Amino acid sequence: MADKRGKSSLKRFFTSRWGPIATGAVIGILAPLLVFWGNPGNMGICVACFERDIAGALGLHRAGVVQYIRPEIIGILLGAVVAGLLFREFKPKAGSAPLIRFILGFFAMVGALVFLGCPWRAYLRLAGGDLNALFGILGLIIGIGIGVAFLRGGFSLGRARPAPKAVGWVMPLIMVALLVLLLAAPLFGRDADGNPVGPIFFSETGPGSQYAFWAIALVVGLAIGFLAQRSRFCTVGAIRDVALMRDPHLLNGVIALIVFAFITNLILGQFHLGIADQPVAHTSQWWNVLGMVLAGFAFTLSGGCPGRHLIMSGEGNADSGLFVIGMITGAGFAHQFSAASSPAGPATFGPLAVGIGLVVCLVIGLTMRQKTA
């Protein structure tokens, strides 16, 4: 009885304002406290970043700085199973256009990259000093701001239905399956020039190259995954409720991110303001801007930020698996084709990518539109 009045309180804390005030606040202490452990500059936890990396270990893509499986990534998912069955929302379902979604995690990814990070990442390189996450924070707002249009016009992906249990765990089990290759790093040999040739790749120069102690990166992954599941946080979600309903609820989680990452910054001399030389990034001010905006737009079609994907899948949605397997599709299509950017600035065919992923999100916001009787 005791165990069960534990998890009602914990369950009215998360649901109440506070629940995402206290994972937001979570996350802005502890990314960059990654960042003092290891990983790159103003990302402790980059989301898009991080699947970009892991797309580049399984050899998707072989731009060698950005390789290497991220255990955060595997942490967030499996800390939202965790969750999940604990408090039996672990609910497996899928159905809601699939192959739709795989599309739009596709060219969020692509715009993300133009960018060079995901919300959260924007949140935290402001939080860090870099001026330059101003202009993308700008972007992921206009673009939220028009797939709210659409879904204010009707727009819908439908209802995903129930599906057998195997399917909510197909994700899961994915990230262990990464976890046991992180930790075994399997390699086949090297070529002539003393290259590795997989199965597996980690980067030995650039941001790939620098992370924080699996097991410390894993267990912050878990953390964030179980609070982000108990109070549905999520970085889109705060600026679309906020547009459509007027709701702050989520939107004080992100405002809780940036404040204890500003602080938790400047307490270990990680803040550095201005715009250029930040880790990472960037000063082509509209490229940053028009890849948010795609970025945004297609996550709002999508139903939420990347992070939140991760929640859902690891919530046994398997169509939110498919969105996080077409951000790790799209990574990999967007360093072998020269679409994502590098700190020099946009790559060749970036811009061309930017415009190519808003038609295509044009024309699945025109045509996913539910049916009025």
The other form holds:
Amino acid sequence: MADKRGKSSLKRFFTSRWGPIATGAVIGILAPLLVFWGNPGNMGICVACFERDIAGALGLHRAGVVQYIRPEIIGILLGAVVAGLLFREFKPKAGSAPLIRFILGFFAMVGALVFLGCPWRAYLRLAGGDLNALFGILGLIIGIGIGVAFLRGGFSLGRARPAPKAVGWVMPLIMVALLVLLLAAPLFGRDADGNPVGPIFFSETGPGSQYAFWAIALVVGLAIGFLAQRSRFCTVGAIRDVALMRDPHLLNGVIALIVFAFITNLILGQFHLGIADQPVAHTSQWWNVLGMVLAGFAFTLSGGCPGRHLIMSGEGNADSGLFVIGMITGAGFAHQFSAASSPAGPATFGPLAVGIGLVVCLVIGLTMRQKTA
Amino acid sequence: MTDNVLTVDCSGLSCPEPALAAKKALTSTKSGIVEVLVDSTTSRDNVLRAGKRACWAGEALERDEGGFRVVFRK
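Structure of the form predicted in complex with its partner chain (previous: the form predicted on its own):
All chains and molecules follow, beginning with the one already shown.
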């Protein structure tokens, strides 16, 4: 009985206005701590960068500096599974324009990798003193604004339908498989130059070689996934809902994230105000803006930020699962086709990839509409 | 006399469509009953919040077939 009461007051707290604020605050404290414990600078958690690292670890791209199976991603998704099961919100569903969602995930990742971060990291970079992030956030707001205009005009990816349990378990089981691959680290041999031939690759230098101890990263991910499932924390919904509904419910969470990350960075001595020489960032402001215009646009059409899609995948939403797989695939392509930026600036085909992505999203925005009533 | 009930079926739609459809229905209706069908607690809460902002009193009822019926009256 007491347990039931405890659960229901917990339920009320997280769906109240304090839910997103508490979640943002926890991410704001834990992400800089992960940097302190070994993650790359201003990259305590970055859903885009970490899925890109996973793509690299699986050999989907060969950028040797960004290959690692990030336990944070595994933890976030599995934390949402735990919360979903506990609160009876694990409800497998599928069928809302799956292939379109894959493509949106693909190009959202391309845009995020031109900027060098997902919305979570854009806010975390700002809270670490990286002023280039302001241009990324500006782009994000513009991209979300374009998406909102399409939503107002009747854009819809259509209905998902309840699906068998097995459909909902695919993404959680893929995460378990990734955890096994991380810990087993299989290696089939080395080539003539002594380089590992895979099947799993781990960076020896660069951001991919910087990480907190796997169990810590996993537990932090689990905690964040649990809280974000309860509170529906979403960094794209935050801006979208203010523009569309005048509703600051989710935005409060983002503000809490920035404030708490700023304070934590100050305490840890990780706050460095400036534009040049920021960790895993470039100063090409046009492409910081335009990369995130594409990402924000694609996220908005898809219904949420990449963190939110991990959470919904954990609730059994197979369409979000496909969005995540689209992002991982997009990361593979972005690096293989020289479209992902580096600290030196945008890559050769980054601008072209952003242009293609914007055209694809415009076509999706113009053609996908359904009668909702 | 029974009130006319305007039903908006948002089940299976992703964010922010249910809340947006609820807002549209509630701001274009002066009085009566508006019910919004959703399939998740997230959409239920979003629709309730949208109703509150549009100054309608709403309550959510669980449906036998799963999901919720959010009923607004004014």
